[in-house]
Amino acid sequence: MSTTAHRPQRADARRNREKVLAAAAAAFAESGLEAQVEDIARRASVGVGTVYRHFPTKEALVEALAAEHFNKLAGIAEGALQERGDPWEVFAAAIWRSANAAATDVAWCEIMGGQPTAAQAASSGQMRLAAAMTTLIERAQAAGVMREDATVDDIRTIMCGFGHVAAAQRAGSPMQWQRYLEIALDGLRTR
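Chain shown above in sequence, structure on its own - the form predicted alone:
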């Protein structure tokens, strides 16, 4: 049995991978999924071969970024679990923090709006996010401040819709993602 598959990356290889991911995040945030691998390599100050050594396809790079983003969102939701106060306010603040983290990222909105394979590749972060959001929802429902029939799937739908609206807004549509999110959250709240 070969041990090469389990050998840790050298420090310089880890640094290069991190540089490529950071450069890809910046390029995709700015240009969307149309960003070119050559631009990513230039931003990372590495050769194109280095990008492909870590990420054999552009799709693999997008999937790695989706995984990082879902982990970031999971961290936001898990952090909200530690907050005290009105359960609705805690829940809504977590949603707004997540939306603000995503709103300026063209690629993230494109992924949420129409790249399901990349989003599916981030299952670990998605499971963490779903677990934390479920707890936040249950707390708000137990306090009587959220609709009893609200589920974590509703939050997924809202965030996917948010991705469409944010991408459309960036393309010149008069739709405002903040208004969309306010209306969606209002629909979850009890009166």
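Whichever C-alpha set is largest while still superposing within 1.5 Å between the two forms counts as the rigid core. Positions refer to the first chain, counted from 1. This one's a predicted model, so the numbers in the text were calculated from it and none came from an experiment. What changes on going to the form predicted together with a further copy of the same chain:
Scanning A94, E59, D39, A22 for the location where one rigid part gives way to the other between the two forms picks out E59 as the hinge. Relative to the larger rigid part, the smaller one is rotated between the two forms by 15°, as taken from C-alpha superpositions.
Now show the form predicted together with a further copy of the same chain, given that the preceding structure was the form predicted alone.
This part shows the chain on its own.
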């Protein structure tokens, strides 16, 4: 009565799960969150039913990818914690790295741009990201290179704006989000 996992998971099932995840990542990256489940299934060479076997809902799929994204962002921020040098440069470089990672992925931008779901807010990636960012900010402020009143929420807000700008202008002027970041970062710096 304890071995619920006598037949844990079939090999092909696991394989399909990965295919779906990869296909979803590609579809969302290209078309944003409005990519259709059927398109994802097609890319994975799988029926829609299979997608739903592995993820109860389209949103669950999004959530899974969002978690991945936030983990990557957390990784970038935590990496920056290790770096030596001018705290401002360290902070700014982390932001630029994050932006560059997200900019080519429409869904990633949209996730950053939208307000986080309950699931996201509680995800470990978000927590780690917020923690690392807080330290980066404090260090920069201690060195007197970042405005004293800046908070993690401000960064979140700026990155939210970034996400929208990058997602919205993927058709128009492609590099406008870089200008956006230049200006916003300048606004965070001490003068």
